[in-house]
Amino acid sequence: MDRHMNLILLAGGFAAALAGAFVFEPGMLFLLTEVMVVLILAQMWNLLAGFGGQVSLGQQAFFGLGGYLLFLGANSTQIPLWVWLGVTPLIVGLLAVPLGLVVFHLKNAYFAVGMWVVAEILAAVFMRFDFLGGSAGIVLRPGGASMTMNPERLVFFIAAFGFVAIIVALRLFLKSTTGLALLGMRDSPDAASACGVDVRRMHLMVFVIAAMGCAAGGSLYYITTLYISAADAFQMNWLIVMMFVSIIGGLGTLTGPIIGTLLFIMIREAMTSAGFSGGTYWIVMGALAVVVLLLAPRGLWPLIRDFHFRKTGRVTR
């Protein structure tokens, strides 16, 4: 059953996505790209977080990575743009993995706070140096030319049949003997290790996974935008979203992180066509995590799953 599921996502998946690139217009386009993008950032936030157990403040050093390394190396050779869109979240993924055999040495509280430097430090060295773009960021001219054709088509294709992707992958990862051991490994990392799980090359595992996936996240919006600068991709808020809509949704499931991207997007864009200013939203989103917490503090998805059960009394994942 759960195979057929699987490939029935899949197919619906692709369908969806090819048939939305045709059917909507450029400007609509663009949000729903935003959308994927923010729904693949929090699946991974979500998976590093609330399935793996590392809470990290630094994840927006992945994206903006990707964005950077894509721009950088698409605009200095002449291989083309959408062979550095697969190759770009892989560098970022080797990237990760010394990096986080440095970090792993923080625990807890400062293992987050040690990744929220990483992505300061990164977004200094970005603005500091010409050649990496500057304070003026860098403007997308593959191979050099300016681009010829809008992407956002291929783009939205490519974000939202990737979403499904990722969706189908994690439900396999996480029925799978090492999905398994990954969460047991989040509810106690000594009883996991007792078992013989290799915590830490878990950890590892998670922390690339998750780098990639931000990374590609970042590749895709950046091309959208055309342009990248480092004070916007690795900013902070790229991180609040992640936290926002995995938490409020509910961590450590996949569903969770849906119901938060829908809510923020709807609640941001209702209030920017009411003519709100840009980030005044932000105050309705904090009060509704607060609300939301203090009623329901597994988060929006459990509270949904917990009544449907005891309506019905059947489980819904």
The other form holds:
Amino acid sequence: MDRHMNLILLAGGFAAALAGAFVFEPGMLFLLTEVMVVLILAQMWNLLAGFGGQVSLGQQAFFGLGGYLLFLGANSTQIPLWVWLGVTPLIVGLLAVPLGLVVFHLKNAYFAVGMWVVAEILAAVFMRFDFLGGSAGIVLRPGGASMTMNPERLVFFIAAFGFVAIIVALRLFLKSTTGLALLGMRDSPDAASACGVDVRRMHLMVFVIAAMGCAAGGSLYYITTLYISAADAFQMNWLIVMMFVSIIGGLGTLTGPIIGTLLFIMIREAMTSAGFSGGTYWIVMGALAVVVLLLAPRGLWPLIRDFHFRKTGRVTR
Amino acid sequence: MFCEKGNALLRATGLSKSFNGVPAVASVDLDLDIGESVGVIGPNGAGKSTLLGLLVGSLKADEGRLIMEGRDLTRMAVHRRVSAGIARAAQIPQTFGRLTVAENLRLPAVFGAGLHGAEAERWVEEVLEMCGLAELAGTDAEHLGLLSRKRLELAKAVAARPKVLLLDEVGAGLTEPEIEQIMELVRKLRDGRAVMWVEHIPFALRGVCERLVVMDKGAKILDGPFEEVWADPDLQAIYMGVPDDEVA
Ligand SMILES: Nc1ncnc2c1ncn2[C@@H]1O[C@H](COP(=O)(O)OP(=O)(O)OP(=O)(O)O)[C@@H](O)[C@H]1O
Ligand SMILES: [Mg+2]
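May I ask for the structure of the form predicted in complex with its partner chain now, the form predicted alone having been displayed?
Full complex below, order starting with the chain above.
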């Protein structure tokens, strides 16, 4: 039953991603790729904070690194861009291991702020050094030559199918005993270690996976813009988006962040096309977050789900 | 190397722990052997729970050593001690509220006892049955009442298949018939392992344990055959002023 569901998701996701890549025009593909990237980022922050209990305010560090490593790697070598797209998350994942071992010495709020500091330091470093792009940023020139193809169709396909694959992988993971240990740690890390669970290793694993996912998001996003700058790639807004959509939709659920993302994009697009300038939609998002957290502190999806299952008394995750 | 008298399963020497300069456990020596069940009594604040915390690793000892089957566990993290064979049912149940009762037991079965797949599943069923939780297998632990939560805490420790099973007031707050059920369970669990049971209810310990340890003000002051220790004037002295019905 569950196995079938996962296969249906994968097959359906593949078909939809392929169809979308052919059907939509470039402007729409650009927007939809961003939607997929936000979905991936939200799912990663949700894994880290919602399931792993590690609230980080610095996930934009990995997003920015993902973009930069792709640009620097593709521009300065003859290795194809698409290979770099696959390699970048792995490199960032490797970097996240020693980083995690250091920042885990910080607890709770200190960890959250510590990660923010990491992101700010990275932004300063990339801003400062010209061989990293400096304050001018970098234009994507794979192998030193201008992009000859328009990448948005392929990028959209990879982002959309990648997102579905991530959802299926998370579903499988949460069903596994390792996933069960993670769910247990949400309730009590002490009780988990008393059951023999290596809580530190679990934290590190989740931290690395989230770093890889955010890096993949950064790579995908900046291929579509063809230009990256430290001010944009490491900005706090990326983090705020991940947090908002996860919290509004329902932290610690797989469906919640999807609902949150759709709301976010809809509000933003509606307000922008209605003529509101720049960041006005942030005010609406902020207000929405406050209202949701006051009325349904666990987020929208748990509210909907509980309403739906109240009659049967069935308990779900 | 150091000389060992006999081959104790678990040997603690000079275990000490202070909180803010106040000693809670002061230089305790303790041997536990397979097949042994040891009762531990002592007034409130005597350091019983702290001692169990030092054995299971949730508290770090200031001084002393802990050797199990020749391995030094003194600096070993909690999760590795569980795999090495020490598990505790804590005085305040530490259950996973949002997991079902069966899932609560699957974690120690897999990560503590090292079982996999169908084997783990069978063992969870067995523990559920043994601890009288079979009917509640599918219930989220946060919906359990106190008695069931205490049982689940005990079951979690059992599910890790420890060689040293530490029980901290698993009978507190239960009625006499309920305590008798737990006694029955502990008797079944004695084989092949050491059980150390902290409890303020003498009849429970007397019915199960052949050895008794008395703690007071952080020190182990008596340790020996149950009836001998029970009759010791020092024990009576500690409990002087405590109404009879709380002791006997
Ligand atoms: N985490 C802690 N921080 C500070 N002091 C503590 C801590 N845990 C225990 N203590 C103190 O250490 C002493 C021993 O406490 P412990 O809980 O081991 O006693 P106990 O014998 O288990 O008592 P009880 O029968 O009430 O459970 C007490 O004075 C207690 O206040
Ligand atoms: Mg105690």
